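One chain follows as structure tokens, the form predicted alone.
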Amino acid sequence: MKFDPAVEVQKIMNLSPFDGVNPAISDSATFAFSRGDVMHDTFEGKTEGCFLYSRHWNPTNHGLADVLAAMEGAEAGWVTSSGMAAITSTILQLCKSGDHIVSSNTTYGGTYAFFKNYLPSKFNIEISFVNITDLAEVEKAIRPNTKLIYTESMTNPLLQISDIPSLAEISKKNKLKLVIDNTFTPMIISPLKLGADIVVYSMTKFINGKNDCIAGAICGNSEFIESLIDVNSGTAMLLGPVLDPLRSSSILKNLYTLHVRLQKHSQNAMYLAVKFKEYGVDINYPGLKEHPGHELMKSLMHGQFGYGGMIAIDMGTTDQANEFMVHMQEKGVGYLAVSLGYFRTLFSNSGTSTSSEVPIEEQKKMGLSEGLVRFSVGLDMDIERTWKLIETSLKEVGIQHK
């Protein structure tokens, strides 16, 4: 039977142990032991179904990573305080001084920063920025001492397609770890399943879609997860980036909506798409036949989802991006606003907020226009009415019809 992301999360909330129809909260930061053989058996990693203290376990915890490692296909799952840490701690897991990481080079901008600024003067981690995009670029970069291949599976903020199965075929055949951050597409498109091994997510985005906390994921087999929470050397455990069982609890409850969401942002966000096309508005968006990652994103997508809910478009110059998007901003389009996955539209100049980490010769490099407007698209039940508004603010900062 194909595998369905979507289906799998209901399955798994099915079997959920609860009393209520919603997850119980452990608001619990250490746990008490029939025993003391018991406690120190917990400690060496050696019973089941036991929780020690919640920077390593915490039950609310363990319900959201085990729906999120269904959502992937993955053995186990892990949840984590921010996007950022589940990124930083997947990394330095993996990676030791004077190893090597190649990495797509259009990527978040906190990504960005922690790979090219933090990772070499910290812990003397060599990394190679390429085009994700041209496989033999990634090839050639990988070194005696790579690591791992780093990609978004949608990148921000070009929205570029990577095409995994491949990525994954060259990561293998030099041993390597690909590590793919999939926020833009949860559910979407199964990295896991087409060749991945492991899975980061920011879940403050489009998995909790209500913009009202930070927390992050991290899916794979369940040696990676045991090792990243190890006493001993676990990077999670001993950085310590924990999730709080009360916003778990949240993110769980919104989870069970996910792929509804999905197909509401894909409808807005396609609609929006063919109106700047025919507007005249260079408009970027994989959903088009026109995007270079278009018949890709085909072939790698649970197409029941849509292409996500990710636009962009550019305006020329900062300037005239920030006037059109304050004026959307004051008819009520959505918000100025960095983030994504929000049931409201959101966007912003990327190159100067989100991406604003990448150096402006690099962002020229690799085709970010300084103009580029990011739209996250929300859940408007009258699309129709918010493309008037987006129109008139066009025409308002002189753009006209084509």
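Residue numbers count along the first chain shown, from 1. Only the largest set of C-alpha atoms that superpose within 1.5 Å between the two forms is called the rigid core. Small disclaimer: the values here were computed from a predicted structure and weren't measured. What changes on going to the form predicted together with pyridoxal-5'-phosphate:
Fitting the two forms on the rigid core leaves the C-alpha of residue 396 displaced by under 2 angstroms between these two forms.
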Second form
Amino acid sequence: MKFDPAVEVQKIMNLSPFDGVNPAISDSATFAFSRGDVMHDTFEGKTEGCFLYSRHWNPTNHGLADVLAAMEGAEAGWVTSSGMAAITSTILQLCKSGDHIVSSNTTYGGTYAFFKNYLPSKFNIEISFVNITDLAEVEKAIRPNTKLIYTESMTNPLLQISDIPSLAEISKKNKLKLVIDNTFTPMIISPLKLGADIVVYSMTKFINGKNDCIAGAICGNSEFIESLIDVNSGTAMLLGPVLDPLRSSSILKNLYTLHVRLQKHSQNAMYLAVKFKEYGVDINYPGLKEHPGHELMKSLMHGQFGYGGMIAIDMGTTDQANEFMVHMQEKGVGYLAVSLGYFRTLFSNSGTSTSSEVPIEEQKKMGLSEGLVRFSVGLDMDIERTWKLIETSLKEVGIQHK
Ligand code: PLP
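Write the structure block of the form predicted together with pyridoxal-5'-phosphate for the protein whose form predicted alone appears above.
Below is the whole assembly, all chains and molecules, this chain first.
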């Protein structure tokens, strides 16, 4: 991968002697114009480099969006106040009443709820949920009014790997857009380079990595990004889910370490995955060769960052999962908390938390076990010690080495 955040940030800074090494924060909601006609032209989208109002563009947000676009190999980007804002703005920009979406049946629960409950009743937009790893099922679900295919590169929480090049081929053949949520695998997978049209992120997770804010991003071609912020018809401009520039500035600085963090998250996740496997626990990690998407992921990823920080184990029942997580938290393995990409390990029972929006019957159908514990593995310096604490927790809930 050629992207280097430090190089990209320096490009946007245009440093003069004695400037600070971090980009200045543009802490303004509005911007002054020297002439009224230039202001009018800016509203009409006819000027370059002019800022009119921070709900539309702000220099600090532009800096972060440009660096993210460089990371994705995209023409342009835009930054949002949450990952859900990135997803909902993208979908509402692409679809209108009467349209249809084909979506992976395993996505983040909030996305699932937006598709299942919100879009059909409020916007008359229908969704077909499919097993995204079954390309024949994906093709079969396409209708004359289908507008887009939606999936996550690595799905939440089942950690399936989406075959982005094949989905892109299906999309192009049927004149659809392929929208990919790459939240679990920034830098590891570059969806746009594999043929996707739009990539969305929850930057709340690995990209920021500090768990101190909620944020999101959208990257795609310039035409799409400009349509999003069109003053007359852009979903982002009109619904207004813009990121605060102070947050943009802090996220930009965290991007410098993303590559190093990902390598460590991946290394620690691989270590724990192997240990769980050796212990005899049912473990799901795309880095293990037994994972059904292992070879596919190998063919899609930038290998130097590893297979990512997400692992999932099956504890059989929700009660067993809950008991185990409390033991782990008490010992200092990490936190019983939702979310991911933090420097401490986070774990949660997906079926009763981040996928609780998915009805139990659907969870069963898609293979989401009630005892699934999803881990976002942290940056632990001593992962051997962490494993010992996990092993003790397993024993305390009665799970012995097989
Ligand atoms: N996409 C994925 C894969 C997620 O896991 C999440 C949240 O957990 C989101 C999107 C939503 O992001 P946010 O909480 O920043 O709105």
